[in-house]
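Here we start with a single chain on its own, the form predicted on its own, put down as structure tokens.
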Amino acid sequence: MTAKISTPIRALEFYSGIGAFSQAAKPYGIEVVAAFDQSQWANQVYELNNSQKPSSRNLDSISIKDIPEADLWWLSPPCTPYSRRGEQKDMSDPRAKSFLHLIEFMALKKPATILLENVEGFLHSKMYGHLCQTLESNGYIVNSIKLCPTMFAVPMLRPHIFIVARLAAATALPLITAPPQASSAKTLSNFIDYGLNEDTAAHLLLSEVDAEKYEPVLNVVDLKDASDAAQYVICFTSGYYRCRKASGSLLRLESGRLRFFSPGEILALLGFSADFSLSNLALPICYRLVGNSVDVRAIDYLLANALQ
């Protein structure tokens, strides 16, 4: 499905995190000419594997003279103002207000194409009804895409909204629709590394005292039926190895102890390329930036989708 379009496009990454748009970016030839990102490990991470140094401006107070001319934007603000997790504080929400000044941007600069990811709550938000009155009052065909990695065929339960908004033409632009079903599933087998045991892997296991307090829900897939296709892992978040509910599944090894994934697992889940590197980071801080990061296949859907 990849392939390098026709004519060059110039994309601003924002929110752009250790950089899931630029991984699916690459193959079709696309220059990422700006990405923005306050997190100094994520860019640091970014710069490894781009050789590009996020800017780390303010998006709350950015000038628009200091937003490069783009044919695409691409935007993965915080979810925490819609998550279910969060206090769902919507447009009220001082993380929000980034976003918000993008939005009013997106009318000035008009770019061909803008896409955008957030959680399922996001969805049923006053800041989505914002979004999209603003865009179709400025000639903009916008639709919404509910995306999972199971969609294409990863044994990951983590379900996103994707925004798809083109400036539209003389004639009204097709609808981007979720994929079909995929046929056959990789299972988790693919993606385990078998290597990471109890003796070699000593700092990924869970401690056998909350092995036993947390067990009851913990969301626990075992190693010996890694090869079953009716395995997943459910989403992996931010505060996968601190928080001990619902943040993300763990390993049941051989031994019968419960070790959690590792950055690079969960990075292989994601879709990003084998030669990904964070960097020397603390395992804590890769954990965050995994978590927050964005499935790169969906993207590459999008893409393939949007820029035919």
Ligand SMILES: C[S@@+](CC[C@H](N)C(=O)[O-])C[C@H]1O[C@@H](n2cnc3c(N)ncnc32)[C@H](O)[C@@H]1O
The other form holds:
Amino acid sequence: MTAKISTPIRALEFYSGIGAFSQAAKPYGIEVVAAFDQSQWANQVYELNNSQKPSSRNLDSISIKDIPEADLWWLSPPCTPYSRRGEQKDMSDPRAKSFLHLIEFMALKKPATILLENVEGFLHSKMYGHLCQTLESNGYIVNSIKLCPTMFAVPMLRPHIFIVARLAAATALPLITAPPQASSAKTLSNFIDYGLNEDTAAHLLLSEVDAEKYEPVLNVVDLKDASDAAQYVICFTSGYYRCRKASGSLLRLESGRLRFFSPGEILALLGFSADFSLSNLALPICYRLVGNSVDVRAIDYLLANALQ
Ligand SMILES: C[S@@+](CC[C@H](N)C(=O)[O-])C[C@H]1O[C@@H](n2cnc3c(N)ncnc32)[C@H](O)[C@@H]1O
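Since the structure above is the form predicted on its own, I would like to see how the form predicted together with the ligand looks, so please show that one next.
And the full complex, kicking off with our chain again.
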């Protein structure tokens, strides 16, 4: 069994969202030959920042003939079936159907490399067992690793699981290990847009009523509180801006008012380039899209190791 790898490497981006994989893949000259996502908003943003529009068809029912030949598959499937916030229905969750379907196709198409990300709970799921069993019985070496932006010197807690599966016949590379301890961390103030204050960013302010009502469950960062080096934000989820509890940090302004981090600040924390655009979509949609996305530096780390 040999997998021929083309130059440039041809990749498929499944559950592409706003395209964290495409962002990370650019410096490697990887050609993303097709992307797939059923969200029209995500696809609008993806198309604006890349030269192609993802296919919006539902992956639950995609047929194998609609999947182009590629050396590398990237998948970022819905995490609710395995997350603490969901009901943890695992493989029986309807949102897991498309992923089950794609696992069948992995065994038939056998791309040389498969990269995948999900929440930490995925590692303890039946779906993870099923994925590993299918891949290993088809000649893949499977490696999983937890990566968090803090490992890349970024002050944000967002631990996620990343799976790297490589066809044994196509690689003699060692397993991927955690990155070495970052020597110099970027402080949170590097990611704050100081132009956004009470006067200029009324749309980002939390109402004073909500600030009082939800105070015990809010995660607030105040750059005056402690040394900047000790400050970090918690994971911004797709529910940020809608629900208050543990869905992402808020910033205390000089005036004492609390404001939401802007979608642009969250993109910067995730490692997207400064020229990345969310188009002119409404604010709640922007939050949903960036909250669903992935740490670009983590994908870069996987690519650097998987494609040596
Ligand atoms: C966790 S997000 C992935 C975000 C992406 N990695 C990014 O960089 O923004 C999951 C994505 O899968 C898409 N999705 C979920 N179920 C799908 C299905 N059955 N068919 C196609 N897309 C689906 C959602 O629209 C969402 O954008």
